[in-house]
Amino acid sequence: MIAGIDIGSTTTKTVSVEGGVLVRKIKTRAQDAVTSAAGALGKLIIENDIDISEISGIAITGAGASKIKNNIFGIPTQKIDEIKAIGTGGLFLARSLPGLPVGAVPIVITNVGTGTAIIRAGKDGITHLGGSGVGGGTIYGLAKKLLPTADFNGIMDLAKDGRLDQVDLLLEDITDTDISFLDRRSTAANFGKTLDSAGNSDIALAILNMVYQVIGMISVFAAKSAGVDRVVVTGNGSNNPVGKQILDVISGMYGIGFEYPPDAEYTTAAGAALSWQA
């Protein structure tokens, strides 16, 4: 058994993969790289009933992995480079999607985590394509700023009630037609009006929708430049209602699908895991 740890900026992921089968995950949180590994590690054995025995090697990435200088409880680790780990996962948890030709042409897949990363992973190799250091680090950091709330689903109840047109310059504010493919509820600027009676709801809901917006504008680009149509969309962002809805907007603009695979928010985890070198 090979266990794959993902140690990000703020959660770590932990899965194991036998046989080339993604079986068991978990999610940990904790305030340094070296307890995020070994909590982690401990509560998948703990949890699964594992004899650390069955454990034969351990791969590490992410953010925090270059803080682990050692073997994990005197187990063979490996850190294993995340853009590789993402590319690998990626590639492998979508061969789920129906539809997807995975392995005959390369697919575009989006990682959102804190930041923002983007590659394309084929039969070809694996490539950086960019990123944005817009992510969930953004919607964190600007909702303790500006909402009562930075919990995740308190977020989330509150966006459900907001309206972008108290917060965004529309384009129905500033022009009477619609601009090219573009009508004019799309937004013109983000934060761009912010009238005095926006709620925290509407604000809630707007910082969900700058953000997203700009994962999925550069998420398009990349397609485009790549030749596909379609983005795989992984990380711990790629389970945000909101965040989908807004993605589907864009997708209906631009013709570019957003692609979700079960279990995508272990996928750097997973994708450690299978590039163990034994």
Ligand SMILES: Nc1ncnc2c1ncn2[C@@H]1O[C@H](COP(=O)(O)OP(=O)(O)OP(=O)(O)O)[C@@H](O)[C@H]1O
Contents of the next structure:
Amino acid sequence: MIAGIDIGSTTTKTVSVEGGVLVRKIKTRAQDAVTSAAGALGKLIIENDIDISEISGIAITGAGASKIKNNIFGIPTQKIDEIKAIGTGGLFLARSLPGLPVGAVPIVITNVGTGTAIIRAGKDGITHLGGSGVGGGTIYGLAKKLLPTADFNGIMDLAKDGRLDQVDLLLEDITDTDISFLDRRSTAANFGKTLDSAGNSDIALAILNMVYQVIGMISVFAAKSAGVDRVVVTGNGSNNPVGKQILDVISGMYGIGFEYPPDAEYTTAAGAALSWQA
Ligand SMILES: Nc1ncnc2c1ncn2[C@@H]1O[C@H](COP(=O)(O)OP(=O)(O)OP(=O)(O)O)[C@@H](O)[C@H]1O
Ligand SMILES: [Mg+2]
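The form predicted together with the ligand is what I need now, so please give it after the form predicted alone.
Following is the full complex, with the preceding chain placed first.
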């Protein structure tokens, strides 16, 4: 069995891919990369009642992989380039998406992690199109200073009751007519109004709105430049229900679909395992 370990900036994801199927999935969080990788592997073995000798190789990737210099626990360990891992994992998971002719056309993957990376993957290879430092980490960082909680569920709870028109300057604030294809309720400037009456819920929603609008728009431009009409969203940030609603609105405006494969937070780890070279 090959274990794929993705040591991300926030969480470490570990999987094994057996017979073309993602079988074991583990998420851990540790301060440093070495503890994270060792802990993740330990958890994989103990929780799944696996003998360590069953693991014939470890494929590591993610920001923290550069900190691992040697084989882990004497098991042959290979480092996989993170862009390659996202592209390979994205193509693998996109197979389960309805109507996506995987292989026939390239796919554009937007990996929403702590930051955001956009990758094109197809038969002709995997390329890094670009990305943004605006990502999941931005939500936590802003919440820490602006909200009473920086806990993921706490932020989402607050955002439920948020009103965007308390914080964002909307087109309807500045014009009486639609502009081009933009609805009057569209954001003209994120945080461009921020009324004194704006409460924590409004700010929580506005943070999520800003982050996912940036992610959505750069994804749209990437998809258009790659000549495709769908974007496969991966990373833990693909599980954000408010984020998905914001991406839906962008999808309606620009005609680019956002797709969420199951287990999308394990894309990078799966791609690493699949990239293992015997
Ligand atoms: N329960 C949750 N559901 C959905 N999203 C979450 C949850 N918990 C955290 N997140 C979001 O996921 C983000 C981290 O995503 P992920 O674990 O994919 O990043 P990473 O791989 O560690 O980072 P990177 O790939 O940028 O190095 C957090 O910043 C947060 O916004
Ligand atoms: Mg990641």
